[in-house]
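Just the one chain here, the form predicted on its own, laid out as structure tokens.
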Amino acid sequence: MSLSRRHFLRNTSASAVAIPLLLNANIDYCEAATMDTSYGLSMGFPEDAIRLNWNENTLGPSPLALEGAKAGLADAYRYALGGLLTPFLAEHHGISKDWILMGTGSTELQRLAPATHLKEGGNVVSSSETWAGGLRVAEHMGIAVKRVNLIENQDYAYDIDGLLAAVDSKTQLFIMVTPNNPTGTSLTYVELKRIADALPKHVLFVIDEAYTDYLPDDWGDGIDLIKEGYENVLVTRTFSKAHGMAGLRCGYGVAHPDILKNIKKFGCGPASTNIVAFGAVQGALNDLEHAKRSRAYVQKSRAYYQQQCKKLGLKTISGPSPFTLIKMGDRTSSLHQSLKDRKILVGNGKSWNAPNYLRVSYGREKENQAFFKELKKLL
């Protein structure tokens, strides 16, 4: 990122210090004073409630994202145009920013490719153990969803055959995630681009990459399928998982510009990028070894977890992503209301069709030692 593009940071100290906007408030000052400062963001949750449910990084984002947040934050009375983010991401992928796409998370995204992919009708292919929400969307639509299976015996790993048999000609979307949530199974750059290589031009390969950031520096991925000219390839990133901004809302797809001039008639706008968002995300840019310290940061947790496991029994599934799945068997429901009872919260696999697993989110070290602590009086 060149210093050029920093602009937006240069005044972010005296951005800080005027964000109290009493200035111009007509309010006095004194009674301002003994204001009720305390703001409730526990989001519905128990007061000191461990949250393992959710994927979140306890890093948080960077110092340079929340400089960038708080800079934006001082003009949160300006609407933020997301689209000027584009040449920032352009230049840190290597792609023409006509080629890139804001919004609202990659969730907007996903979401937005059914509708704008399948107003003709036609069916979806993807897995059943995996992250939903373009397949809700679809179904909605009355469209037809084609599952296949993950093949657990071999540690839940994606079964590209059945996926391709399931295409027939009436598949307008084949939709997959990777890594994947919930089993963190990863797609290498030569699956992706067999997959590629099998379907049909008219069908639109979309990509969950949210949980890319936590794989190897030289591992490829779907951007690298758009470089080579696969023009039927969407791929969706979010700043949510390893840059820690996950309550901010900003996300991105990357494809040819015709999908995604497709899906700009359906969403996507300026207003899908808010202004707080704006500024942490050119910050963030700024500091790309942040994701880095999340990823080691996983590794240690993940560690941690297979050792802990492995003391109990238990068995565990689990990729590069921030969580795991651990298998309770016919237990898994009440060992979730259990550790719910003691404010500890965990996913329920049946979400991801997977009922006979609870999928953990790695929290802070604290937190995954008293997870632990408590399952094993469960247990």
Ligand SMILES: Cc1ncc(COP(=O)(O)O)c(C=O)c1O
Second form
Amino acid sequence: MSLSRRHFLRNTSASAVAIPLLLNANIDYCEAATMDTSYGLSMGFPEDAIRLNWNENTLGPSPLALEGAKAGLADAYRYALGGLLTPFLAEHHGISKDWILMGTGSTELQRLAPATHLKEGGNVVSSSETWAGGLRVAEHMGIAVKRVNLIENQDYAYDIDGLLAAVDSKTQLFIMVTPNNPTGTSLTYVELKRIADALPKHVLFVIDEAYTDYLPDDWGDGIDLIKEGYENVLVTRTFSKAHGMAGLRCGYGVAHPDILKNIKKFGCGPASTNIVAFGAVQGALNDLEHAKRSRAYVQKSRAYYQQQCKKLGLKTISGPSPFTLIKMGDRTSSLHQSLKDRKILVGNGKSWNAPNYLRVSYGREKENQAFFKELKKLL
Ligand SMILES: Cc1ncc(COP(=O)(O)O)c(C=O)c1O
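In place of the form predicted on its own, output the structure of the form predicted in complex with the ligand.
Below, the chain from earlier opens the complete complex, with every other chain and molecule after it.
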């Protein structure tokens, strides 16, 4: 399989006919997102379940990513060398390829950062109400994790003063998720820079940007910090969310090569990217408009959720990311179960230290409507 983008585009010229048709027909969901389920692809959930629990992108991958995936699938007997994708990402981000490392989803990098950077006696600083991929590893290692609450009465804003005050001489890792899962809280570039400036240089500042494609184009992010010369910053990105490729398990980290070298000692090896993802990533990078379509769909869904929750008198917390927290108070767990009994799967906020909330990932329009129809009956 050639790595030349021009060659790739030439090879996928058949899809060039299909794309405008798909889009002009105003079809929200790609062919893969509505595929035949006779292969048991429902992952243990009932076939007809409405799955609003895992922050998946129901638009699915871009048609070009699908073409790339199909090309990869035909070569499934081969190993792929994920490192050969880094020139494309380097071009995309305007950074040298040595500063990029591919992983089996961004989770691989998030989990390896503590494993490679923490030493006995150290500690990690992060937030309470957040996705804890890396924090769990630190806990399993017996490392102290200092979690600082988000500010509830300010729409769950990050308590940056509190987070920085928690940093002490033993702190080795500082982890932030922006936009956050489950609250959608997003750090501005100025806030990220403030944190980076305040942290001692030996502290690795890990920024999980899984949902960054849902932010406005000019938002500013952790990769900008790295380009500015901060050598203790690791940013993780993924193709799972706005690119709609969660099942292909492809993410990457951006950091100074010495940080990546350390991570590579323990994982993110040459074969961490599978060959289907290898083709799909090239397709996705040739159709960046797809991530913008995902963003527009999320904005539309968010407005719908806000409107419906307002009608029901329910308080919500949400940001640019593809889900909303809905305040249910004491009824959270029982509603979670009752919805599950009706084959509607949502997240229970207790998984992210937000026990009074259900986290509902935006699904297809009909699924969102079905969720509210059932919720109304249960309230
Ligand atoms: C904040 C955050 N980071 C990382 C991930 C996992 O991403 P990936 O699929 O790239 O491993 C998730 C998944 O929901 C997430 O919410």
